[in-house]
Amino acid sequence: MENLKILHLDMDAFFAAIEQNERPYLKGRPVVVGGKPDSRGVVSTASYEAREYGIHSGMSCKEAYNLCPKTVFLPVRMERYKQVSRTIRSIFEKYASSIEPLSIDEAFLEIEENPVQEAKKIKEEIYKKTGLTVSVGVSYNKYLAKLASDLEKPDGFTVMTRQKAEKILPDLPIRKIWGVGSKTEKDLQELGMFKIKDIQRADVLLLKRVLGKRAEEVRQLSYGIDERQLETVQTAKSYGEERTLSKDEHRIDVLRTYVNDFAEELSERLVRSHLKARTVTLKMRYDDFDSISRSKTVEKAVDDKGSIAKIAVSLMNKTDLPNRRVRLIGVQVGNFLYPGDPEQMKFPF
């Protein structure tokens, strides 16, 4: 019998679930949270109302009211969906073994007995304290329980086993393996790979062209193939805040405004912690899932909003933007230091 032991959850258009749900005159109606529409707001999320007319995360504020001007623009109120995330963490704690958290609405469990029955409680327990869907993906692995936490969204619960996966995969999108972005996906195309099943019936050699040494990761998750194991947080050495974009993104202003959200968020962080770090470091990765990060030390460390912004703008601005586009990008924060510790003084010798 198979081992469905590994769950994905999403919480369904978190932000602005949240203010439908706190705000009953919204229900029903199209929401962006982000910030108004005449100013250089960003959409940091779309209820799915609005994602009707075709807004979606990371779009100019003023472009989402374009093709809806009767969309409600709301600012961001992080400090609330913190909160609600730490209700939602603390009942996957009640019935998980191993959390691999991903972002603050968003994460896989480990869950050893009775796993599909668990899963539904916690779905029915999150709605009961929060009044919010969360759309489930239930499998043996980290790959196939994310894929089928998206087949049914919103609101969706959806088992995928060995047999499951093996109908559904081949006639899938090329677009829907993990690792295959926007400019992966174009040069797939052009080889004439347009759905899964032309993965797995590829040459390895021709797949190499365009994959690299990811080459056989990608064939494997064309089967439904991955042995990752759940990245458990351990006692923290540094704190990172990232976020996937639903879009690929390549304008600077508009990835700056996620630098410099994450930024106070990393801030408040170190600050209730009586924490300075003295690394910054900047991550990001790629349409073709190319990622890297860059890294800055600094003399005096900070813990401030603008000091981390700062950085990790500079950071940015050594990379190869605007002239390629960005899937996720996350700032993390370490190198620590900690209340009581020696702070290295500078003198103008």
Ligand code: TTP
Contents of the next structure:
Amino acid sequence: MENLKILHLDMDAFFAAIEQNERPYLKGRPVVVGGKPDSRGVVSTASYEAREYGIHSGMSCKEAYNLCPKTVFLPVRMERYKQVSRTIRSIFEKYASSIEPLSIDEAFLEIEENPVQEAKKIKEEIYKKTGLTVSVGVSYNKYLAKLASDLEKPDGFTVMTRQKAEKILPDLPIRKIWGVGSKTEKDLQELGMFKIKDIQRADVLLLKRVLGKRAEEVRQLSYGIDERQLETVQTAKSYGEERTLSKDEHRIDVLRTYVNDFAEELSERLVRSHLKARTVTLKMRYDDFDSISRSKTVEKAVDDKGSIAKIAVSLMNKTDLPNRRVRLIGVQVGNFLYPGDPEQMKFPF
Ligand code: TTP
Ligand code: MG
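Having looked at the form predicted on its own, could you now put up the form predicted in complex with this ligand?
Starting with the chain above, the whole complex follows.
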């Protein structure tokens, strides 16, 4: 079985799509985010409608205006885009074991269990929470996942199996190889190489003349071989505090003082990371090493020590206290609400 565990996700016309989504009269119209047409600004994003006129990122707004005078030009609202980016990130964190963020609107994810189904769920959840579409590529390595996400943009969903990769790679243009930019493309074209299959067949020495040290890597990519791992950022799913007691304990009021200490520590960590928790868990190990945990999930996420302690203490009622002795006690908070999550934002989507 193929291990299609790598996902690449890239939001469609990100800045422009956010503007169109928040101002419905812009939907279906050519929109440029970047600045006024008479300014010296450049196009950050062009909506897909604007792209039909040949407008693209990086060109001057003036040039864009000349291509399509009815284009709506908008200023960049970076704070807002970052906020949406965080909402998307929090969705990634819910599903993926590791994440490699690439930019404000793009990331690699690794998902071990049912990656294809999970990828669909992520796409749906992004749409539900933000009203925006994302293009998704699923494959067994980073290069092919990224290639896949681009194939059916916008609103794409492409699963790149080994078989499919072998079929489509040869006829793709060489610039579809990661790291082949316009300069390298030109150099390779001068040697008669236009499609990926030309690189597959090329003499290694010839490739080295243009690519130097990168020749071998480019050749591997031309066959869809890419062994790079995700460069991940670790994302905590929960925070916990626990202590093994110097003496086994069964008195609730003594145990409660530990719980209060933990709640204080956890509250500080949550506030520091701008998180709130929906689930509080009480963990205990009895003197016979029997371990239990009891959880409560609340509707309104918490980050203050009083609420965390109150929930944790209430969970003691669901244990064998005070009839058994405890050698370890701990509290965990999880099921985080991130700053970008809609529930925490001032205005509704
Ligand atoms: P991209 O993902 O490259 O572009 P996009 O999301 O607008 O369009 P698509 O992915 O559908 O092709 O870049 C993401 C955002 O980064 C983009 O919305 C705006 C910003 N950006 C710039 O500010 N300047 C640029 O030159 C580029 C390419 C992007
Ligand atoms: Mg994008």
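Please read these numbers as outputs of a predicted model, since none were measured by experiment. Only the largest set of C-alpha atoms that superpose within 1.5 Å between the two forms is called the rigid core. Positions refer to the first chain, counted from 1.
Residue displacement note: residue 264 has its CA displaced by at least 2 Å between the two forms (rigid core superposed). Relative to the superposed rigid core, residue 88 undergoes a CA displacement smaller than 2 Å between the two forms. Once the rigid core is overlaid between the two forms, residue 133 does not reach a Cα shift of 2 Å, moving by less than that.
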